[in-house]
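Just one chain is shown here, as structure tokens, and it is the form predicted on its own.
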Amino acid sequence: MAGKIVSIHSFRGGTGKSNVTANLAAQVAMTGMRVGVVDTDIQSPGIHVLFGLDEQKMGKTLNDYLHGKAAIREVGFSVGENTGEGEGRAQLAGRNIFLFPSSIRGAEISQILQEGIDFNRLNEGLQTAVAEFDLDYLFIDTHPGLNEETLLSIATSDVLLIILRPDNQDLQGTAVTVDVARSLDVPNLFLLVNKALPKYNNFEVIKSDIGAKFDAAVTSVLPLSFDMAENASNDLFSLRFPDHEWSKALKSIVPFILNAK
């Protein structure tokens, strides 16, 4: 099959997009699917993290891709053959899952903010990408809300995941994200619910009430984890903790992304 581009989007911060990303390309990854992962939040980059790769171990980067210093093949770092510390990422090793980091140094990120993106490069490397390491899947942990950069990885996704609160700025926000997302006639629009409060134990009430909203399929209910929060990114946690009950409902999700047309 060729491979797909599934776009990981929030209208805000804070909803838990880049662990979501990372944890869900791992878990497809580790079905033995060729998996890459990139992060367009060349603002405020982050996905690098999970996946254990720091400042002083990152090489060429998006940044360098984008301004002509480096090839998209240069930026792909092997996670399989680095899997660094961690429990959980020690389970990716052999696996063919590539992460293209955006650049974490200050100087690189102002250039960006000051010069903006050349988005027909950008859409060039993330198919440039798919070829040269012959993905299934190709991950986009976007920058949250709706920008130019948003709209190019809206426009090019053969699946839109789109993760909300179940509060009110969350729904508004999403419904406008999802109004877009069907006017550039995405294939495949998917919910996701995160950070619902366990105590009220209605999840079910929650997948249902959603869907029915914004009339699209709800992919699972994260509960809020204070023990994800403990986690604090040092590991991924869906393969470190497998029989957590956020584990288990972010696994629940990668049937929808295997199973897309």
Second form
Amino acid sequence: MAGKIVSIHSFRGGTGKSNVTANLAAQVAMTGMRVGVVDTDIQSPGIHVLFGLDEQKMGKTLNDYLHGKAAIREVGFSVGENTGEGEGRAQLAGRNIFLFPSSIRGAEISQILQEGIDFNRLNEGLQTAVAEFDLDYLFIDTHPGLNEETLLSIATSDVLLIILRPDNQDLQGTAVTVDVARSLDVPNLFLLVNKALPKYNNFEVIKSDIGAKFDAAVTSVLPLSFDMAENASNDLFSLRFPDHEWSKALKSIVPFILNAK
Amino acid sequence: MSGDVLQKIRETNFFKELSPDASAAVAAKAAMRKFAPGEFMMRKGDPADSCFVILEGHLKVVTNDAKGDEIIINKVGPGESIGELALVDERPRSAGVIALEDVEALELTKDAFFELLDQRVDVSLGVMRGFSHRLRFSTTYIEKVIDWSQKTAEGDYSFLEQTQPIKNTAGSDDDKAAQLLSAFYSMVRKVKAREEDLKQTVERLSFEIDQERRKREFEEITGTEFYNKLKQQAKELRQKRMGQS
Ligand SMILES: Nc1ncnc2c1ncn2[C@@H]1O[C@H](COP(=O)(O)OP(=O)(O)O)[C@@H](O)[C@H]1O
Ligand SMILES: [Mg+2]
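Pass me the form predicted in complex with the partner chain as well; I've looked at the form predicted on its own already.
Let's see the whole complex now, leading with the same chain.
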């Protein structure tokens, strides 16, 4: 069976998309699956930090691939062989998890924004990554909102996980995203609530209220947590603090991914 | 002395371990006293030179608050003894006792009490048994309160169902331990009820989606040529991948 493309999206930035994507990908890799993570948030890349990759360590990037300067094989960074610092990340040693980072060089970012992305090439890159790295799951950390590159990743994904915070702006934006995803026939559409305030003392109620409003499955409700904020994307929180409420709620998403058709 | 009087003596916690014969000996040494409503049986700070067994009528046990106003700390009635602890520990009266109605009581002076202890081993033994009984009783209750406190701290309220609520007897101070237990029990019940209330007032997410705006934005995105091409490509791509798997 061909690997599945799992896009993680949110209508607005700062929702926790990168943290959720990295932790979820890591948890799926921990089950023994072969996992890839692509940062298509070309304008504001961020997920590399969670995998301990900095500018010096970063080799070829997605930008190089898109400009025809590198093959996708060269872009894939094996996290399992380079876990680096971080107690949480260290647990990924020997696991099959590959990061396809976006360039963090200002000049390269503005270049691609000016020239635009060649969608066919990006699409081909994703398919090639799945094939060449023999991936079971390829997670895509998308750019927030509904610009063209995001629409492309939504269109090509088998699973779309939309993250929202329980507030009005996110809910309004999520409604449009859900409609678009349905119109693009995404086979598995899931919602995820992050940064839920402790005043919502019954997460099950949030889950069913939001689920009913969008007629979609809410995989989990992750609490707003000082510990998460404190971690400041320095490590993979759910691996480092496996018994934390945030981590437990995150891990409950894994079966939704593994059981998606 | 009548059988009624002996009965009342043996109803008191202090003398309840006495045999009929020993209580008759106590009665023989005691004097019958009467108090009119409002009359002091004893005053706070007085030397404790006798104890009483109440036969008829009720009295209030009072002390003064910081401002000097009287506060009633207890009410006592027939079959209860008063002032007996002071006989043994020789401390002055810790509270005043005032008749609320016509009261009849047996007074046993300290001298008569010690004479009795001296002469009759059965009375000594009975009084000692009374003390140890009381001690044991209190210890059991205190152990219970400790056990319940620990359970409550852990959120385990199962003992509420397993335990019969104890009547809150505002009786003699022998029941203080029982009162503590009872007060503790009802406190935990209230805490549990409050906790359940809190759980039930679930904060709901109040949100309204602006459906018109939703529709407008959807149409803006999907109305482009780019979008239609993308939709078509995505469809082909999926079919191709389906074919592969
Ligand atoms: N549940 C949470 N509680 C507290 N802080 C969080 C939570 N989830 C994410 N964060 C923090 O929010 C910030 C944005 O997270 P990030 O994953 O970069 O979001 P995005 O990729 O959507 O912009 C980070 O500083 C992260 O540590
Ligand atoms: Mg991000």
